[in-house]
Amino acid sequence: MTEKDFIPSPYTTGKTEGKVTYKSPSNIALVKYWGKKEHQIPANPSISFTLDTCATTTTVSYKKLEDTASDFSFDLLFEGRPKEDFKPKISTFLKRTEPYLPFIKDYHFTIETSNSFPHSSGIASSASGMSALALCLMELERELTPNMDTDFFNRKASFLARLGSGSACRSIHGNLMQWGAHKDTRNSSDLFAIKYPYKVHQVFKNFQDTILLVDKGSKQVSSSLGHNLMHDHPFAEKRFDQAHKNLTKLKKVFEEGDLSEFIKIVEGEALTLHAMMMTSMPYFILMKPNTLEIINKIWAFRASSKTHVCFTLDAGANVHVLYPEREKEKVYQFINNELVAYCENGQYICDQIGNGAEKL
């Protein structure tokens, strides 16, 4: 498919007003996306676990204007209160999506959104938030195009979510999502995410993710800026090649349930992501001392307990502790006994693999 496939034909019906609500989860990348081209195209493919409880719920109320507006008409409420500093990001998103949603200047929108997790907690709220908003807008387009099939609806929702936040395209579905063209993955695309199309061993079906909130403050460098620093990065091409190779390796890992190889790839990807940050120009470090303490504790516990607990990191200091459900009791006790002390105010979030967004 190309971008042109998402430009709609003239709408066959009208809609004066309405309301729609979607709940969409965050996700945690196993193979990391870091670096992008124009139009939110990824520099390398990525794959992620869709989360379950870490989610954004967004309600969009819409009312048709008497005349098409010259600019986007919307109000934004975050957890019940106006949130003016969020509005520029929404305006940018609407501008990018207008060619594919030509109705959006015909309506006034009231966007009400809330997260199930603390804001600035290091959970990818842009992924859950932008995917939820994209789904709500797609629901209105489905009203205007009643013959739209579900597969196209989901592909276009992922395509639109990507225009707001790259990783948001992976939050439409669950439980394992891949985004970015990759020669060894059929139907993979830079334009939208797909459900992982190959066999996945049962051990990965109910994987757990405990998110340790090491630092809840805002990051010193935004992800958008970090992505842009990959353009002239001396190690960028090697990194992009590494991501492709790791995705290829994961096909066998997922099929056979090879947790040892899974751990090597996932932890290596997390550390490579931060290595790219530390070797950018300007360089920066998002890990904190407690991030490193947790990593070392996980390595020591894994060796002594013979469990398959591992970690991954997003672009921040917080640690995602990943482990199979069958080891949940033992690992959870370890987290409480040894890792919670390194969390800010002892805070952490227990989550697991989920099935993607849902209409409420």
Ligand code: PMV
Second form
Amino acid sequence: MTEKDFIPSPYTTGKTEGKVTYKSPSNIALVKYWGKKEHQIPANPSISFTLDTCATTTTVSYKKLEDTASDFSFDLLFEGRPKEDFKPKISTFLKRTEPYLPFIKDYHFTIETSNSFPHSSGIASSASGMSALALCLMELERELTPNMDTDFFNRKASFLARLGSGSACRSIHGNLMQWGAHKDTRNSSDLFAIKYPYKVHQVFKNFQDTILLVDKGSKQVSSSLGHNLMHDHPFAEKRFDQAHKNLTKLKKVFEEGDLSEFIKIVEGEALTLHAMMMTSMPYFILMKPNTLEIINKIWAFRASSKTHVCFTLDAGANVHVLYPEREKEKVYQFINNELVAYCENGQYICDQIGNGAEKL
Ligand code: PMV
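Next, report the structure of the form predicted in complex with the ligand; the form predicted on its own has already been given.
Below is the whole assembly, all chains and molecules, this chain first.
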């Protein structure tokens, strides 16, 4: 498919007003997306677990305007209150979607959004937020295009979410999502994410993710800045190549349920992401001393307990502790006894792999 396939033919029906609500989850990448080309095209393919508890709920109320507006017409409420500082990001998103949603200036939108996790937790809300908004807009397009195919609906929702925030395209479905063209993954695309199309062993189907909130402060490096740092990065090509190779390796890992190999790939990816940040110009260290304490504790516990707990990181100091459901009791006890002390105000979030967005 190409971008052109997402430009609709003239709509055959009208709709004056309505309201739609979606709840969309966050996701945690196993192979990381870091570096992009123009129009939110990823520099390398990535794969993620869709989460369950960490989610954004967005309601879009729409009302047709008498005349097409010259600019986007919308109000934004975050957790019940007007939120002016979120508006520029939404305007940029609407601008990018306009060629694919030509009705967008014909309506006034009231966008009401809230997160299941505290906004100041350091957990990125862009994946859940942008995917929820993309789904609401697609629902309006579906009203204007009766008989829209469900596969097309989901693909286009992912395509639009990507325009808001790259990783958001992986939040439409569960529970393992791949985004970015990859020679060994059938139907993979740079334009939207797909459900992982090969066999996945049972052990990966109910994986747990406990998110340790090490540093709840606002992001030191925005993702757009971070992605841009990959443009002149001395190790960029090697890194992009490594992501392709890791995805190929994961195929056998997912099929066979090989947890030892899974751990090597996932922890290696997390550390590579941070290595890229430490070796860019300007350079950043986004891990905090407590991030390293936690990593060392996880390694020691894994060796002594023979469990399969591992970690991954986003572009920040928080640690995602990943483990199979069958080891939940042991690992949970370890987290409580040994890791919670390293979290800011002892805060953490228990999440697990989920099934993707849902219409409420
Ligand atoms: O979607 P963005 O532009 O916020 O980038 C997300 C990048 C990482 O979270 C660090 C990795 C990923 O693949 O989700």
